[in-house]
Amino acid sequence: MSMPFYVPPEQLVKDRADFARRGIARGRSMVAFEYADGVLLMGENPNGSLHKLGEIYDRIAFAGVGRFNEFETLRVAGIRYADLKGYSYGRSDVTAKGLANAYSQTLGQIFTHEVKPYEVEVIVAEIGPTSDETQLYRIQFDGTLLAEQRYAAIGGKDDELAEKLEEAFETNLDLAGAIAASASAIEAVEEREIDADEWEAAVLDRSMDRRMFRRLEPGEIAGARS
């Protein structure tokens, strides 16, 4: 009987994160940004069928980088826990620390006991009455869960693509000067110009009645850039 190699639990760990922050390094960055209004939600999506970002619950939503079928699967997973509590409990039960916090338990025993790690890393962005309120969240491949303040990067530049907003950040910009913002600070770290249409984008707006969530059509982004 041969016996099997036998590889140091660090080392595991090691192998494994590596090959998740490569799978994530891949797929485009996507940022979240407070402005006056709400949260924006924006980052470069060539194929527009396939969404990376969307309405989870009545002011929370779900942004995603890495593998789509794997952020998608969360995404799906956080709308049915969602529905699930609201019904059970009530509409102001649903939170987004509640749903983070979900997240990170299901990624974190996904890399601990399953043969490969889910190549994701996802924002939780909840819009509250102020801008006290609102919560970001963003949680990693291995489950680590980090809340945010003003504004979240994730994606294989999240570091640099974080400098950049931090740069452009101001209180109170309206629309258009977050969408000029979070546009210049991911081209810079990409070293490119992206089209209009080449943008996913949707905003937490608290103006608007029960259900916050709207997505960006390409000439408001446009728009906001010209």
The other form holds:
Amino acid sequence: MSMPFYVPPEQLVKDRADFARRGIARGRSMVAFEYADGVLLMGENPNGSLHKLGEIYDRIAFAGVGRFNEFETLRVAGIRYADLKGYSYGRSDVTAKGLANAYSQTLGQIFTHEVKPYEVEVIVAEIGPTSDETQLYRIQFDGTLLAEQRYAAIGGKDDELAEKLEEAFETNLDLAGAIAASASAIEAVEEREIDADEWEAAVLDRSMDRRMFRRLEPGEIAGARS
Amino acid sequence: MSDAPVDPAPLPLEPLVPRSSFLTLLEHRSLLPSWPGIKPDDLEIPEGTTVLALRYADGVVMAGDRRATAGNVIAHKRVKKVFPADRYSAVAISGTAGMAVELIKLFQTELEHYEKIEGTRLSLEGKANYLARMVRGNLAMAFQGLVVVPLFCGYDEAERVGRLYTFDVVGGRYEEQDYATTGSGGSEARSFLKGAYADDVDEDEALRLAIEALVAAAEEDAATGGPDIRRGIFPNVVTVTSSGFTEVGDDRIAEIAGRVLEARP
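Switching conditions: you have the form predicted on its own, so give me the form predicted together with its partner chain.
Below is the entire complex, every chain and molecule, led by the chain shown above.
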């Protein structure tokens, strides 16, 4: 029987974090960007059928980067959480804060207890009746929960991307302006141009009825950038 | 419902639970609604209804009266019996009110849950089959006298036509051609529509037909409430067309109901 090696906890956590970061860095980034009527979620995704963005509940949306099967598991768990809570209590009791906390707990648990940590990072966005009530949460692979303002970026080059978004941000931009700003920021960081049909984008739009999530068509993205 | 927590932290990931069904998720978490040990002889449970749906040029119109009765007492005067199921379908209920409302809430959640997880809506037939399964799940209660029978209609996005479905207590699902009714006043409404129905009428005429059928039912069935203009109680009327589910406003219904009542023999 072999003797287990002693590994100091610092080293263990660092190894796991490095592993997760490397996995996430391989994927493409996603951004959330506030505009006049709500929040735009956008990123490069040449694969049209495997979505990285999704509807969670009336006012709540999800974006994930990293390993598809892992953030897809989180997305489905989020919808289950939201529908179960809304069905059992009331629709207004489902909040991004509650969901972000649950994601944070889950990812934290997986990071320390599972054989391998999840190589993912997710955004949970919620809009309220006015832009003051918009909430953006970013949850990292180890369960770190960050509340962001105005914009958020996830993925390998998140810091660089956040800087570009900061430069581009203006209050009360219209949708076309927000699309142009987000797309340009991502292209600047990636240092190449991205075709209109290679984007995946969706909005949470205050002007819509109950379910405020809407996917954007390639035509809308192209139109905003021309 | 059991005491299982609705909101556990951390989030259960449950990779082995079948993906897109909300009902299966409730079963898995032991949260399915149930009414154990009810003996309907002991208590008066609100029931009684007329709900109907008919096809017209643009899609379907669905209408329901507002009365709920418990025995010979009018239990509620402003009950809503017609609901959106999702963007392109509507569902109406007859039978034991409390259970029917729960059934609708579950059905709505199920359709939305499926749509969000799969990224696409169920076909209209798929929705009708699912509803049939839910009615069948209620069979044990039906044998105790607690019957729930829905009526389902919608706009078929693939075929671009309106469709109607009726159900029976054991979960049988039947597609109807022109019009469909259910509830205690259903047969009266049906015989009215048999004489008055015409294919491909416009929306105004379809609304008039639906409201007059309810008026005809209310004249004969004590458990069906007619339009009450003085108190401002009007039937729920909705349409489902290529542009989706729309609730018809009270003003418009009041105006049509006024004309209908005026012209009744």
